[in-house]
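Given as structure tokens, the chain that follows is alone and in the form predicted alone.
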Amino acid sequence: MASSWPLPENDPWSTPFAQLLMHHLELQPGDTVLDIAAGGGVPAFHLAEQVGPNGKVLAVDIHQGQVVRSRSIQGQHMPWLQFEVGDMRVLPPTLPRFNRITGNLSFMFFRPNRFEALKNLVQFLKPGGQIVLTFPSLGTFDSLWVRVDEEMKQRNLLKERGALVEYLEERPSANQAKQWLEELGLERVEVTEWPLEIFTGPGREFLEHPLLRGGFLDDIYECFEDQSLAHEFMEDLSQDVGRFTPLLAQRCAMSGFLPGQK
């Protein structure tokens, strides 16, 4: 039988680490799950579609208008699907537990203190129950990283290439996730990677691509105090993609269960 709420064809980023996401979730009909950062409802409508009317999904995001959005799309179907305004850091402690913990491109948004922010969501897992969460991990779009690098370097750009440096070394890692689930005490821990071709042209196609502009090259704006010399510098850069394609994204997926039983 079809899905009524499958993962989107039409989304080249969040689809890709859904399908990871799901790769790894041991999901059943009955299940409750809470998923963080939920974003556009990329995996939640899937999720409530794959427990069913005996289970139920808390999906909850940051920002007020994703939540208006997901709501709308969802309207009388799936009343077990729930929508919730609140920051997946400091969740309220009168939430119950849950059987399952998802979160599709959640974990670079732990930050700044990704380890006390797992431990937290952690809390909230049923015994026997399992974390899944999915985000770039350390090494994707290098290509590009090494190429800015070495451009701030030509041009004497001190101060900008040491931001760069400050944000490169911020990224989470494969290894890290790993070495934090099972810091936590965490059962099975996998941590796996999948390479994702994210594909451009030079010029506008390069600095307005929805993927690389919505976060990535934001990341490299902001290493500049002057943007007039920030827009300067881009638009050379986006000149010159043939130097730092294939970029590849790294997607990774971390999943752990908590001892004793479901």
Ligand SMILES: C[S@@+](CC[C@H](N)C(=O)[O-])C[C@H]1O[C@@H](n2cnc3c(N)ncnc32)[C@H](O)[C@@H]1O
The other form holds:
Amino acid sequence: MASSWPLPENDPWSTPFAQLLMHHLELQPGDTVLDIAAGGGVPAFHLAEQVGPNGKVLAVDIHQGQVVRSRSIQGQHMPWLQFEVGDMRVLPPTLPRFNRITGNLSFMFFRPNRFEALKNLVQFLKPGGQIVLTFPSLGTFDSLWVRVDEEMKQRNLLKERGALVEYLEERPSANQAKQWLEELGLERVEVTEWPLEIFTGPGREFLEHPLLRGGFLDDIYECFEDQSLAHEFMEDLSQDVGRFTPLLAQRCAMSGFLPGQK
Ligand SMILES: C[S@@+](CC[C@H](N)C(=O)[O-])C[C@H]1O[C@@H](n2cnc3c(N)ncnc32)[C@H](O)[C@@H]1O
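Switching conditions: you have the form predicted alone, so give me the form predicted together with this ligand.
Complete assembly follows, chain above in first position.
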């Protein structure tokens, strides 16, 4: 039967990550799911359709505005799906345990202590339950970072270069994710990376690219104390996209099961 709540076809970022998440997730009708960093409901709506009325999906996001938007999309549909405000790093201990925990484009926001946040979250799995998180892993857009670093070096921007190095070192890697899942005692641990190309032209198209501007380019601006210098730097960089394209993201999924019977 065709899905009434498919993953959105025209989303070049959330959907490819969510496809990888669904590829790893073992889901059955009647399952209970905690979806963290739920945002606009990718993949919460799709998951709710899959578990059906005998299941339950609790979709949590830290931003009230996101929760309100998702509730308005939901309307009266699938009452077993519930959007709530919450911080995935410190969820209340009163929350029940779930068969599945999912988080599309989530793990990079487990800062500042990713291991602690992961450990807290795993506590909400039932024995035999599975956790699947996706995130852009170390290596994402490396061609851009190399070009930015080279330009900063040429302009002798020492402080900005230091801030860039700090940012780059803080990114989560696939290896780290695998090690942590194993350290937490999870079984059948799988961490996979699939490359994903993001297309952009020069100038405004690069600077205002909906995906790049929302996160990655802001991270470059944040390396600068002087924002007018940052703008000038970015304008120049935007004329030079040929030197750092293709832009490749590392689409990473981490999955593991808590020991025990479902
Ligand atoms: C990149 S979006 C992903 C949204 C959705 N899962 C998707 O794939 O489109 C990340 C979401 O994580 C939320 N977020 C960031 N930090 C969070 C936290 N500590 N707890 C819960 N949600 C958080 C943001 O508000 C944002 O909606």
